[in-house]
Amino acid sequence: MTVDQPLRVAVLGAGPGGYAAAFHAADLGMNVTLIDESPLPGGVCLFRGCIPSKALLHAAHLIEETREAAAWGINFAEPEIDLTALRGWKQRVVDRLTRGLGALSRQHSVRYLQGRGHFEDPNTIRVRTDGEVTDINFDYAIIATGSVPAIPAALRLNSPLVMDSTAALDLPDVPGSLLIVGGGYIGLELGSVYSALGSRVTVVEMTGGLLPGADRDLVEPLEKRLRSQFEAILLNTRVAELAEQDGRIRARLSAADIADPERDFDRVLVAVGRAPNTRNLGLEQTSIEVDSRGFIHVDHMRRTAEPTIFAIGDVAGEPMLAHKANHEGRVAAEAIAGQPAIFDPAGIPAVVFTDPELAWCGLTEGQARERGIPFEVSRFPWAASGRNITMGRTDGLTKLIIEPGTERILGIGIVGVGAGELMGEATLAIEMGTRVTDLHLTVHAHPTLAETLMEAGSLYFGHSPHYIARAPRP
């Protein structure tokens, strides 16, 4: 679709979200304006975070896999680690990537604009760069802004030995101790990372679990894994203060059966969450409404208080996912074009890429019990898979959520190596409404760890070749 005369609308923030919906918004015919203050588009996703933190984590990965392999009667020596070299690789994929988005971005008719974006009025953005300003006015703006590290106010400490995400994947030096302050899954993929390069690591996280809100059949695989790893994993936990002494990080721990509160740390990872990115803006320049949190009130269509201004990604709400962002921004181009477009996904996926990885969609056990949803479960164990066990990887589970009577499939969960590849499979089931049955009879290759959501569907009605329940299902 087309319109007679081009809509100017401005996109503001270039991550995956933003450029998502500058391109959709070109190819419908729309006079795009693409601003960002990095010199090309990616955002923090491509520049600082998903996309560097998942090469040094296929490295960190190689390397385990190369200890492993003793098991197996291949022998390797302990590597060499070369951080210079390293960083380079990690740049040249972020080079890569970022180049082509900018190829993209003229491909599509899109004018690129770096510098920082300012509201002036409902229609006005204005662009600083090097001292010019550049005022752009718009027919419809769409903010993809993003978020930023959140870190308290007790643990803000003016030191170089104190890190958050976007410092640590520098990767400044391989601490011997690395305190992580936080068990998401930022600090369990950057901790994996040090780890794996030969830093001791220390996990505290103030919940009484790692992963706070994912399923405990998921996480239970990962932090056996983990405390094997790390030097510590303490929950329960709190980092009451940070202080830098004689070159190195004092922590002052804070639980109610910790015997050594003070502890000595060569560095720390403060990875206790991101804040969406959207002060300074100008938004008070507008209706847009923000809650406390700083999330941006929006329609199903991603459209603010202010009707020529949409919101997408990270600054519109949880989950704060790089896909999330890129479908909201399809949504949002196609709204402005008056096309009937809604943001209303069955499932959005969720991957932590540690190792084994965790990945779901749709709706968790603990979910469905805090919802009163009726539901049943079938689990099955990766230790009776083909596939898992030539690996040498039998620590994993599929686990599907079922909806007594219908069964339809209301959650998919997966822990285990690759869990992560399997989540396309999984989605689709969830957002065409499968059931059970159709998993079950679905024909899949054998062995393959994606056979594993077969084997889960075949299990509920006790048909699995490969495994028999201890217990009926719930």
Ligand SMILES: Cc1cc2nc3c(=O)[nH]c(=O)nc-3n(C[C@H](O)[C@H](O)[C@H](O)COP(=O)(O)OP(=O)(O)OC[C@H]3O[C@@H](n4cnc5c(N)ncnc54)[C@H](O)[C@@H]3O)c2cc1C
Contents of the next structure:
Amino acid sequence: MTVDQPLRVAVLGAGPGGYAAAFHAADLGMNVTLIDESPLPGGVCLFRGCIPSKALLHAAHLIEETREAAAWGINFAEPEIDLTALRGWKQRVVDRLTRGLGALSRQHSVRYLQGRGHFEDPNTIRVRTDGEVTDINFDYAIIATGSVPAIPAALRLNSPLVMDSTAALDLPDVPGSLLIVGGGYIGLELGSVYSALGSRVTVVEMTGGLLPGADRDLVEPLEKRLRSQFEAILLNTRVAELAEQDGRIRARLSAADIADPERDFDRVLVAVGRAPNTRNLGLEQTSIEVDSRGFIHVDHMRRTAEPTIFAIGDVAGEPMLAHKANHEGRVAAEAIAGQPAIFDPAGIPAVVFTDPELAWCGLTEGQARERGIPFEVSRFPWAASGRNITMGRTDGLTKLIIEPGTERILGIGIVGVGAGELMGEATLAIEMGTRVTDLHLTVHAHPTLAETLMEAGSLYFGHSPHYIARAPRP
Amino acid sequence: MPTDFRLPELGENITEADVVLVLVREGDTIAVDQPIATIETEKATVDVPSGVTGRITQIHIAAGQTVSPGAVIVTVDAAIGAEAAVSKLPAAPAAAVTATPPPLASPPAPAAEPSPPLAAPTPAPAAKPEPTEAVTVPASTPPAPAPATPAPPEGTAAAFAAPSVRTFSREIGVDIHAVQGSGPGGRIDIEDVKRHARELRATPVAGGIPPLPDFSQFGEVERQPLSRFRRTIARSTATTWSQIPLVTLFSTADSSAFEAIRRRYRDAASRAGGTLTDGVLLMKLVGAALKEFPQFNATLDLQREELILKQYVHIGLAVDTDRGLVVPVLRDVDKKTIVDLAADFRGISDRVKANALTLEEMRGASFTISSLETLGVSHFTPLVNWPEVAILGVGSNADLPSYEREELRVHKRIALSLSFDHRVIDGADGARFLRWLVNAIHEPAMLDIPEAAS
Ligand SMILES: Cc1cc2nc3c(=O)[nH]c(=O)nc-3n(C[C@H](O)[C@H](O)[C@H](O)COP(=O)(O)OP(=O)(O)OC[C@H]3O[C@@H](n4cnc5c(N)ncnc54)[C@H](O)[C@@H]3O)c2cc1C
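Form predicted alone done; form predicted in complex with the named molecule now:
First the chain shown before, then all remaining chains and molecules of the complex.
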């Protein structure tokens, strides 16, 4: 086999989608150029998303735990927070991982090109780096330009006091009071960080509940705990207007019955969603189609309407999650190599890294109801989990969504400490087409939180040793 | 990734073709559907379109050479391409990898034609019927793996199978949503996928058929799901059609003699709860014929290269119902009197009407009689009910003029059509069976006379 003229593949954007696609394509023998504005690969996830937020949340959980320890007879003084050092630690985490990715690019023989890319035609990306222009000709391109925070016009205030998630992760200070617009996962995660550091946090959510999309029985324990930590959680409430006044931000809230609609905050974090990065990419030079929200249309292989161009990650649609981007990167690279790859996961896990963590994978109860899919549920409350109790907790719930007749597990939802880590087993169970019996008959280490998955399985048959819910099944 | 592209099946009984012209050179980059060579078969001269995309690293054929379907004609490197080829994404990445020859397809699409936007990976262009070309893909050709990555329709849940099984299924071109899982709860394992692929190969009806055109472009259509009943018939008739070299012989018998017998035993039959019809009499004669010609009451075991001769005579009667075709079985026809048979037949008919047949009553036939008599058909070519080896078709039993000793007379004459498996039965033996039966109808003397006759 001769290897002259390998396929030339250009990957635009070096986030979890882009770098995964680039590395895999290179491993498959293609000639890959990975383009990103940043000097190192990593994208939103590593520089201003998953990784820095999780580092800060780790610190926040530690602070909260020291406070709880008083109940177990261990008294800590209120922590002294050295913001500069905390910022530095978070930065070292990010640096370590992104430098690692830079080294991996070289090891995978991927050419990394720093600069902003723009499609000139369906076979060329023009990359601008500090006035220098490089044209990259490709046989195939993969767009992985991700997403950016979306800020509604009414809240767009040219003030450093109004932050998006990127600015909030920079930890400029610990404001006395912080208004968070949006009760989604980013708002709640960053709210938890600032609350632990000492800010009085108010969350304003337009819809009737936090974390729209998640099942209510899972949200409930989280909301309960957050309400005890935050200053306020205002549902069915909109932030109509923001204005800067005397070094603070005055917010006008609108809701059916709100006592004091005008409230002042030291800072505001707007976390109402993210918009796909499809503008100013030169997509109009191609036949790529974009929907009304800006997402690129792709098929099962992640191919766009332009046959030589693929799109993956946040830019290719929901769920906007790093691991989804990553898997799509693999699919696109294999499809280009002519392999029969398609994107067809049985479940994509979603984790909210609050305390308690809230996580789910596969079908949710809400989706099943909405789509009229027949299902059965088995719920195991963590008040009956030995491990949970040893950690001083009683809150938490593991639930299985089960296909009647086949016993196939269609979805798993968990709220509780460390729920995110339990998604490993949960996702594997769903992806492997596990039946409740299998889960129920698998020996789980004791005492662990993973036992709750087994117990929820046992409970389906009415046989849980630790919890009596209903008459046993024959 | 070197990939061999093989000469596709060219049509029924075409085992070789001459290469007229090779249209590509080593180093060329080819796309799916691009013609590779012109070949000449005994029926037509055609271009062979590529089923793969990539750069040609080796050409294995030359003009003037004779090649057979399945022979490697070019080797391509699928990971390598140049602008020319990549102007169009291979429509068939699955085929490109597995490199099983797709059926000869329509002429190559213009290279500039973009693939349809947004569509799930579509199968490679269908083998459009080309009226001017004699080349067709025979129904019995083992289906090539689906020419495109089978993708679930939008919104379907992932199949009840592990990711490795789903990937395997895609790799061999099987739509996993069509696979029936044998695991607990219907879970699909790798063996299920393999079995499904084998079944597809054995029953061309179920798979391997080129994609259908979009009929809505011609007018409104309605889609009806196939009943299990229909699916079973589709599968079994397709097996017969593809596996059995079938011969049909026609004859006509004068059934006037039936009349006298019927009159004689009518009362005995009705006392036993039956009706003595020509059909019952005919069945009795067929039972006797099967004793005389045991190879008609047999099954071919190709695996062991044996003929299984049945020592029993169970005759299936193909009956038309509003649910479709059903075939109740009358047992030990050779051992029963016509009075018994008339009663059995009556019982079975009633249960057919009431839709009360048991599975047991529809199993175990060693020969089948199919009657289209009441529908005004004369001769026809019934399909053997595999694994049986022969079937008798009974057509109209009507008054027909014929010469008897130079005199024109009118007789009741039954149209008989005998289909059989030529692997087991030669034409002359078929003719003997039919002649024996016709003679027996003319003189049904050997019909068992019931003891209780009066
Ligand atoms: C605060 C926060 C927390 C998050 N936490 C999690 C989490 O815990 N788990 C999780 O799964 N997901 C999390 N996410 C989401 C996750 O970061 C994204 O889903 C993921 O980064 C998407 O990856 P991507 O490859 O699509 O693109 P991105 O990571 O968005 O990367 C796109 C890259 O393309 C570059 N780019 C864009 N346009 C151009 C251009 N024209 N030229 C050159 N380069 C360009 C960008 O600079 C960027 O580097 C979080 C996001 C945020 C904001």
